[in-house]
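Taking the form predicted on its own, here's one chain by itself in structure tokens.
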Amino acid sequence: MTASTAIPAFPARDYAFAPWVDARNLIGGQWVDAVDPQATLDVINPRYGRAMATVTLSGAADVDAAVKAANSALPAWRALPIRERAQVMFRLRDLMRRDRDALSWLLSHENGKVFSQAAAEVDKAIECVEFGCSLPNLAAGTQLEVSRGVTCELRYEPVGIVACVTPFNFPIMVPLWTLPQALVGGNAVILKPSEQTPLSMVALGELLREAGLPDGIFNVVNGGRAAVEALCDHPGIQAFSFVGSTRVARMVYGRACATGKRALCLGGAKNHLIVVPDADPQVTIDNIVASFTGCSGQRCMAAANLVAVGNVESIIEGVKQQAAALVAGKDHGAINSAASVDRIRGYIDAAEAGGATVAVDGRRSAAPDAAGTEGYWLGATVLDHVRPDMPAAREEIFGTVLSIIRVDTLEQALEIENANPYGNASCIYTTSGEVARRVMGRVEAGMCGVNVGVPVPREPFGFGGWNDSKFGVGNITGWDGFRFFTRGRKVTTKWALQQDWNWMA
């Protein structure tokens, strides 16, 4: 392996093109090229579609390399007390405050969010941090005399080396949805990012190193499917959690738990928004162009499905006015890819050649400052009078794509939304509580919204949907997600000695 120089600060401060490094593994501190090198591809920057860096995909060998470097440095991590611990993640909340621009232009030209959106997801991240940094409160275990001069207590332990991967869509949100919990719990950690956006786990690295983690603590492995199985298989790692889409969660999921792991993987998503009579018409506007097009409706909890249930017309042609109105590159980033923008026009193209009206057309968008065409575009689309066997209503999109499905009663809308195999999120738009109070006790999501689109549970509450969205017990963030990454040890005392006896005794 050849190690590292330090890494330069990502130079960006618009949306002009700008090269960063390559992205290599992060291996008992020291930044190194892959052992076992799979393939090399380039790091695209979707809004212009050009390199930006290279990312060498690993495989099981490297994986090994980095359980080796969290074994040797797991012990005395897992030995400081857990408040100890936590102060890296106060450490990290205040690099991140100080960055939080630069990691910001970093996510938009890496991601393709526009700055906006991308500020708002490092937001999140630092939030997340947090909640991180609160765990020595909340983890205190709890302690009762159950018997005479008998005690028991319940500790939270580390379950040794953990490993996650994440997806393309939040780079740096979703690896800090698990890093804190899995750190402050006195874990090691091995994280795969996406091989498409890399990048910020090569700038989340140097801060967690300069916010004084161990070397050997957090260890960065780049790859794809070869990484991925690796580290679902190797012996040395004791929990597996998982991000992205429903078909690899499935796999995965399988994988990491016929070899004695805990697991926990996150699929994909089909979202229904219920718009009914009575709803608030500019809020229930706002908020649904706001959840279709957002981060370019690259993200599970985006909606999908507008069911509108009766007269609810003057919405419907409000929505459609503002999506027709949103520029791209200016109000939504890019699509990750070029296969990508072509498999969302192809739902396009099969909804309108099966009937729907294609009301908002964004097959031809692309922004005013992209560098020509060649970079990956797509408008907000509005497809209205969608039938909800279509595959535009059924599968998943993930793209600023709007699925109108027309119905007549409330009955009707929760049978298309609990007829979908997802469970991720679901909103209905009303100002009834009795109507609310119905749907919230019938749509088949793990994560419900009254009047809020994008329905995401802020800490200590926890993110995760139901269904063939998740495989695994639990929740992923917040509390859940530190009880997934420790063992409770039950711990029964007795000092005084009773001349007297019982069952207990």
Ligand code: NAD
Second form
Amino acid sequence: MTASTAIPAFPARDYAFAPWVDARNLIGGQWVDAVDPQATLDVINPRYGRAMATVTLSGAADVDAAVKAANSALPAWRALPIRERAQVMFRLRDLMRRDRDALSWLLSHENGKVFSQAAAEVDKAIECVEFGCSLPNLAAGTQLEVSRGVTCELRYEPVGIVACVTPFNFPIMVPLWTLPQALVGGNAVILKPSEQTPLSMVALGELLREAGLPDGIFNVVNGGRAAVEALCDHPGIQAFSFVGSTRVARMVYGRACATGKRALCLGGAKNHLIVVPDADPQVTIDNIVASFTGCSGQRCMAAANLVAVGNVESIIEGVKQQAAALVAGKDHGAINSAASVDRIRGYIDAAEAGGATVAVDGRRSAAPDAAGTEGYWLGATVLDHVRPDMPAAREEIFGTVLSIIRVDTLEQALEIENANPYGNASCIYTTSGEVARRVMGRVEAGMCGVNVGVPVPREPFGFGGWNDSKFGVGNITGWDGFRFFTRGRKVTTKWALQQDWNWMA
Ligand code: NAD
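Can you switch from the form predicted on its own and show the form predicted in complex with this ligand instead?
Full complex below, order starting with the chain above.
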């Protein structure tokens, strides 16, 4: 095992291609090579389609090494008072603010987001760390005199070693959805980032070390399926959290639960935005376009289907015009891979062949840089007259594509929304409180917006959808996240021992 500790800072402060260090595992405070390598992959900068680093996929022996390191470090960490554990989050917040630009540029390079959207992700990640800072003030358990001289007290205890598996689309924010609660809760973490975007976790691992987190409390195991399955199966891991596609979320939820772990697995999405004629045109147009093109549509909260109720023609026209004016590479970033571009184009082609209108055609957008880059690009695309039975209306496309479905009544819109198997986000655009109230009471989604196209619940509210968008109970962020990573211990105490009272006295 070759170990290294010196990681140079990511050098780029613009979009010019920049290579960086290879992603290695962080085990017990050391960056090390995989001992059970399965394969080595390129980490591609999607703007250029060029490798900026490599990542070696780990196997079960690497997961086991991380569990051993976590086990050694855990007793001292969990013995610290929660306020002392939270100090690491205060320091991490300051370090992330110090390095905001460097982190954002690294994120932009490994994921393909434009800088402004990468910086917004880093800002949101910092907000998650701030929630971790606040936990000592929230985590006071309750205590009650349940009977004369008898008190019952609730304490939040760590679960032990926890695994967090994350997707490519938010390489720093999604890991920080869970890390603050897991770490401040007194656990040791093994994080498995997406093999497509493992570099942000190299930067975060360095910052956590600088923030004074003891070695072995935060471990990174890079990998793909083999590493994830080893995390599900390892008997030394007590909790398993996952964020990614529904297909994998469903699979790993069952696998982790089968070994007795508590599990919370968030999956994909197909978000419906309903527009009625009394909607404010400009607010609605701006919001819908930002929702479906932000982060190149590669976010689980992105608008996917615009369900147009009655005559909302001027809003539809506005959406098309604004989308057509967007410039790939400036207003939104690249798509993560060539395979994803092919998949997304396939949905557009199939919708067109099935009778939908390609009102704004992102297939024609070229790479944005005159420098002749060969990255993975697709412009904003608006499909009109999409039928609810088309794949473009039913399946997660995960790209800069909006499908417009036209209906006559709000009831028809709700039926379409309710019929989709996902349940992440849903939104209504209206100026009527009565309509908003009706829709918010009926949509099958865990995160809903009124005139808000990306209704992410901000801290301290918890992030989590319904139905096929989530397997397990509770939300992954906020207070639910802390509850997921802790166990309630009830301590019943009686000091004034009385011989003449029975056990209920
Ligand atoms: P993905 O499911 O392909 O990968 C997610 C993680 O699972 C990665 O770490 C990957 O290495 C691992 N993985 C992939 N295949 C696996 C397998 N067969 N067995 C075990 N592990 C496997 O997802 P992605 O492409 O990285 O991310 C995009 C998806 O994530 C979209 O569906 C998106 O909607 C979803 N997502 C959901 C949320 C949410 O909060 N609900 C947030 C972000 C992304």
